[in-house]
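Just one chain is shown here, as structure tokens, and it is the form predicted on its own.
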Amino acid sequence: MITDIDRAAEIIHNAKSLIALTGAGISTESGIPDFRSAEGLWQKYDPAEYGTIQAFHANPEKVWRMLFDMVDLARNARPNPGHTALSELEKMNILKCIITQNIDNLHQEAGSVNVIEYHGNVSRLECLQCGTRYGDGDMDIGTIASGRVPPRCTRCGVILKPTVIFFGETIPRDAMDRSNSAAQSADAVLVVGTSAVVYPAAGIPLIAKQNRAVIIEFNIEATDLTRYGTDIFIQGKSGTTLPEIVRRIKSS
């Protein structure tokens, strides 16, 4: 009997332009709760007070109280087997890119190279006054979080902001363009750990679907996408189901 896992593995193995869209669900197994979950940051910090770009402009020191917790979650987490499976698919030259809504850098830590960060990255910083950006190695975000002192721009002294996209900010044009281009050329899309209801990221599978791509969804529960866009739904933890996909491809 051919199962959905079998079908998905065959489609993925034969795909010429496979992409993945990932969300919070892939990182919950690494100990990072969804922002909106019972253990998430929005239970501790009102997003209207801490999560908007207007709030950051008005009182960056206050917003950094939340950002320190965000940094702690990301730097204490490690990639799980789901992240590693996607990295393996890229190394096998099957997966062409990952479009992630996550800000935790776990895909890169797992070894993935072609990662489009739709909502930025908590470990990279930017100055909203002079535009200076600080990447890996420029500042030790872990040390900054340990000291609980908001980092300042070395050029103009202004308190820095992570490249994370706050409410009220637009998705970076480069990330939008690269994501849309990847979706338009995809013949299959892995939707992993996201309900795919928050736009514009939710539009990525639909763009691909319009071009006859196969949508393979990996989630613990069915979503709206399951009902109107998904072709194959793989239910369960992505840290279990994605490695099983890779195992079957390797053994085929």
Given for the second form:
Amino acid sequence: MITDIDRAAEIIHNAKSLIALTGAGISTESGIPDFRSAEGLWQKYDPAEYGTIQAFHANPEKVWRMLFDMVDLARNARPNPGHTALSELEKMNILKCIITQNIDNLHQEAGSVNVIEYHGNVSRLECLQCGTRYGDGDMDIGTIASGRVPPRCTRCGVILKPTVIFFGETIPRDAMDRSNSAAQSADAVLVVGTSAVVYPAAGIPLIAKQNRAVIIEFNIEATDLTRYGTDIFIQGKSGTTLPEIVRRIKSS
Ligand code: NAD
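Having seen the form predicted on its own, can you show the form predicted in complex with nicotinamide-adenine-dinucleotide (NAD)?
Now the full complex is given, and it begins with the chain already shown.
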């Protein structure tokens, strides 16, 4: 009997332009809770109080308390077999790019090269007043998080913001353009570990679907996308299901 995972492996193997959209779920097996988990960050920090750009403007010191916890989580995490499987698919010349909503850098640590950070990165900082940007070489986010003192702009003294996208902010133009163009030319999309409710990221599989791409979703439970967009739903932990796909492709 041909199973959904057999069909998915075959489509992935034969795809000419395969892309992946990943969300917090791919990193839960690395120890970073997603939005919904009982022990998730958002149980401790209300998104309306800590996750909006208005909250950051109103009280950056308070929002940095959540950011310090986020940095600690990301820095202590290591890629899991789900991240590694996507990196292997890229090395096999099958996967063209990953569009990730995550800010944890785990795709890059797993060896993926073509990664579009749709919601930014927690370790790069920017000054909202004078526009100065600070990369890894300028300020070490790990040291900052250990000190628990919000970093300030060396030019104007204002508290810096990580380049993560808060609710109420727009997606960086470059990430948006590259993602839309990848979605428009995709013939198959892997949607991994995302509840697919945060727009515009959730619209990416739909852009691809308009151009007849096959949507293959990997999640532990059904989402809205499962009902209105997904062609093949692979239920289970992505740290198990994605490596299984790679194993089948290698042995075919
Ligand atoms: P979400 O929390 O809304 O949804 C996570 C999804 O992953 C759920 O549908 C859940 O069923 C699924 N899931 C959980 N564990 C899984 C597993 N092992 N295998 C497969 N699926 C699994 O997250 P989202 O859709 O990414 O959107 C929320 C926003 O939260 C994003 O903007 C993201 O930037 C941010 N966020 C990022 C991180 C991170 O960087 N790791 C962590 C938490 C939240």
